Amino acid sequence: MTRVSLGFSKLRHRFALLPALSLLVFPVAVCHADALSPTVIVADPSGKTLYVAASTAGSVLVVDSATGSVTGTIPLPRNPSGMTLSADGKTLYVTGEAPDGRLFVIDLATKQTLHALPAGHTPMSPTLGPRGETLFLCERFADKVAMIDLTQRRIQAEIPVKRQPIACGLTPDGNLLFVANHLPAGAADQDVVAAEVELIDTAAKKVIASIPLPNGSSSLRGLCLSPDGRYVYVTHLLSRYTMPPTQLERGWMNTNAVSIIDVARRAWLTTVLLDDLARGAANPWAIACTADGNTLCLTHAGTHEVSIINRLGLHMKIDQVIRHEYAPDPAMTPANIPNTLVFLGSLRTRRALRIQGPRGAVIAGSILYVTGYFSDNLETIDLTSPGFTGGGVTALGAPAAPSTVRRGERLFNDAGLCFQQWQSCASCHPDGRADGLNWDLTNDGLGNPKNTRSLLLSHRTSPVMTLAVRETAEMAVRSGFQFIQFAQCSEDDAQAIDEYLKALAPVESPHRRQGRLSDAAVRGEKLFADADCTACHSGQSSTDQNSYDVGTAAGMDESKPMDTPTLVELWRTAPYLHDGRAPTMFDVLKTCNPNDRHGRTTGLTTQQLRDLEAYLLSQ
């Protein structure tokens, strides 16, 4: 069921208007009380503390390095969603993940929260200075970057980044930030669809530099830069959107990647995949460098492995290729390494873990330390054993039974469920929502690439697909299992994932105001409703659930009708329409409705169309 799951896979965007939703506070992610989820975890100085963010418990577990046992539990308000610790190891800064996010100030002799500051909306890889007074922190939701002024316990600035900012991290002299964008921004149908990452002047407080990553980058989740500052390394999905996925070999759909930033050229290098010919490396997570910088380690949550990778070895070969050296083809240059399964070669160990969903790395002098996020467990390497088979693995908490909702999460994310594990559901649906690009899937033909589109109360919205081709969201489940894993799903499986996606939860918009609608949004309200966008976006759901021709589709797709889809999140599914032409909801309006067929807009003057375009992104 990966990509756009035949079924699931892309419940398209057509659009039309939205309804007047009783929406308000929504969790970030689905919650489970009967697990801890650890994702990000942080090393003190002397590597014998470990902090581990449990991120769907409200905790941050202590854990001492040498034994794996856990000797404290720091209770926060807020899921933690990121961590990092001051210099002297004395301070922990913890973000709390929620539309109103926060910035946990914790005290580690006392393991008390000092401070609970503001930080935006669904705040993540708090970044500190180098002095320690300032942090930088992702508002992934509202596209935002936050610094934080930590003398004044205030957001001195808020700097505006492409789209979702999910990852960042500060050149070791404070000048530059590096934000990783986890999704493309802009329309679908261009000849490049790429996320970016973007670099911001710490001192002007601006974005001074946007670096595409390859067609097809999407999924960004981790960053790092190397030690000296001169490389940054960004891990993402290398998606092969534009050839119809009719086969998974040889990486024809997702393949798995690692991106390149030469820090002084402030531009891309290369990237690198991390699958192998004939099996794929899915959803690359975390990444982390030894303080000596010679080895990058790095998470693939799908396949529950670590790549180790001899970093100064990479780079010698990547010169090698710049200066027309490299012996296997002296005419390859670095933007041919992307296609190259087998660049990496000898100079990347993959190493099987014990541990399931491993999202979270940090290495602390010569040992890498794992987090489990589905299996609430810890797993260390010793990167000096041979093979680097040293190691064990330690429990985070008392062993749980987990529920269906659960376990079908974690079928989501599993590319073991995937022949030849080149990816998993969660590859083209991250969080069970979209991608951002257009797949030209077989379910209604070749020839007619479709925005992917969010699951998101797809069992409550039957029929599925843009063109209605299943007629529940159930049937999508398991034909993508069939035609786009190429593989079987047992029952019992397929059922676990549509109960998890049953429990997926809207999130509260970026676009409220502590949970209201904006004067702009409210006046919109009226808009909506004197447009007669009610006629088909009514309901809690925002759908009719019939199709329409109200005349969005193009080229194979002319004159189909088309599914009414739910408008709920829909701040978050951008770009719009079934073919992602509209890359932002004004467009949609102004441009993409000549003739009144998805709401009378053509008579609206400019401001009455930004007025109604803050209402449909308030829901």
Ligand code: HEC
Second form
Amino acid sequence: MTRVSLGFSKLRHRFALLPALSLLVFPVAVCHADALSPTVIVADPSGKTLYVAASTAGSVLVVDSATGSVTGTIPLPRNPSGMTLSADGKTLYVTGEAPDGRLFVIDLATKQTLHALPAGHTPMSPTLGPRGETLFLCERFADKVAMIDLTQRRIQAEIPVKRQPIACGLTPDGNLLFVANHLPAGAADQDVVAAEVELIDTAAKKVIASIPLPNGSSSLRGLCLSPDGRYVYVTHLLSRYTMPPTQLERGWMNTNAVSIIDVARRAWLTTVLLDDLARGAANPWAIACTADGNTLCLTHAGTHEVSIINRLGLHMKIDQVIRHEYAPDPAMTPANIPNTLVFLGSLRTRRALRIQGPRGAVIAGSILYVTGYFSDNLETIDLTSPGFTGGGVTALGAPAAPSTVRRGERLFNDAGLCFQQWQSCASCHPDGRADGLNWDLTNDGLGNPKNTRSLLLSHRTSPVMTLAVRETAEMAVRSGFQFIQFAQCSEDDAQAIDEYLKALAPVESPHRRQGRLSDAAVRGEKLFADADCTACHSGQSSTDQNSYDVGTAAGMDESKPMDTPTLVELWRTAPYLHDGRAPTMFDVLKTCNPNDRHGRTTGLTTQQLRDLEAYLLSQ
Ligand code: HEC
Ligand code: HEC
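For comparison with the form predicted on its own, provide the form predicted in complex with the ligand.
Every component of the complex follows; first up is the chain already shown.
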């Protein structure tokens, strides 16, 4: 029996040698040697000093808000993924992104790291409790929220949540923590597929409510509360995945939205679209509210804009619609709001930015600061200026020509390369992976929706698409522009996107411990060969690149052979099988394989199936 390599033997070896508190930066994302990639930004209480996470440069930049100049750099042994400041502005808490993530506690007087506390897999969105003794953070790839006791400097509780918690926010009294899950959990062939916001009771240390967003809600990114703690705002995509993606007009495929949650009722209030009738506002990301509660600001990472929203006016309008008292349009009902492109109307100003890829925002006084992920700079907007035109741009580093990979990443995330800017490639492939939804792409006929595939290893595993309708990933990239984005993409740009996708590196599975397989997974590795899985899932990328009917094809695809997918990063790409019918790996092996057409699993005991599952989820 040959041992199968899923391409991790090198990694396993490397991680095994690492001491627990290594100073190495892990390859969690595409690495950009020269780029800063500013994301999260925070302001000290005086508003005079800003701290900017340089998310691919392993540092936090200290910026003088008056001049925009970088006055210092705080180097870190991990890439910073989130930040928050103590109420007195003296201590900075930074999450360091890695499979063994850290919470760095930094004394701002000396710029020294006082403590580096374990913080789970890919920690994000650190949030301080009201007394500053407790800190909450999202362990994105461990599907947990950690509660860290800052006095004892240890994780006090880890609370399981649905899927990829990416942002959280606390009510002012510290009692309730709202958590945005990045992706929907569960099967994708159901009537409703939507990511949820979960609510944690911080005293009981458990989830007390799950608040589903409207059908098609995915790619949640930002979350904030109103200063009075009455409402939660979450940015996300509202995907019209049930429609055949044959056009883009009026948000036919993807719309871009902010959902509002009523804290007292612990329930969804409504979802408001951010797009205009003939111009999408793709990839909403960071969101912040002014201290007076009057204005809500959010960034559009795909269109390089900010939306500045009259928050009180918006709530007044929503209330009127709920009470059926909205005079200008008596036909408007609460159920219509998430489908109405012009609902915001004059309550919102869309302001173009000069920076590229705005992914971080903070408001200090009446100034909005926004970071340019792809342009390594910072834009300020004076919220008191007429039409919000006042402001400027300052560089955070020396301008460098972007590498081809970097340019490709920018183009992949840019809705400028889409008819009317409705979506970027990243709208369905967030972080180059998958949105968890089924789309009925036209390339293999209509009436047979397919779960979005991750693009990791796509260029190494031709042919591509479930029915292998494209010979290579290169061809899929170009046809993606033609048939999904309805836009022209130059060959030069398409090649840059190819290079970006080829550079995607697998993230270490949260099911591993210091890079190693668990005992269960070691047992599962043997079963993987015994159950005949290696007949098709073979080689470096765990696919022989051939197509088979493994008994999963149904409906329009009845008995059609399907492309053997890679198994690398399976832990991240649920739901499984071409139509996302299998919410868990256990379902792939048991429920969806009754006749042993997909490997030999019917003879396995539940324990053996669990072991095999553990192995697969460790890839
Ligand atoms: C509306 C959602 C959507 C958008 C937007 C989108 N894709 Fe996809 N993509 C999909 C789905 C769904 C699949 C899987 C289809 C299948 O399996 O038949 C896919 C598959 C792919 C694949 C093949 C993956 C493999 O290995 O089989 C590539 C490459 C790809 N997309 C690239 C792109 C690029 C580049 C863009 C931007 C131009 C893009 N996609 C935009 C939904 C989308
Ligand atoms: C005859 C070739 C073949 C064999 C043998 C085989 N597979 Fe597969 N595998 C496939 C094909 C084809 C698909 C795609 C099926 C679909 O999408 O409906 C697939 C899909 C999968 C998936 C879902 C991946 C995803 O991203 O959705 C997993 C997991 C998987 N196989 C694991 C296994 C395991 C474990 C075994 C052994 C018990 C096994 N396979 C045996 C061909 C094979």
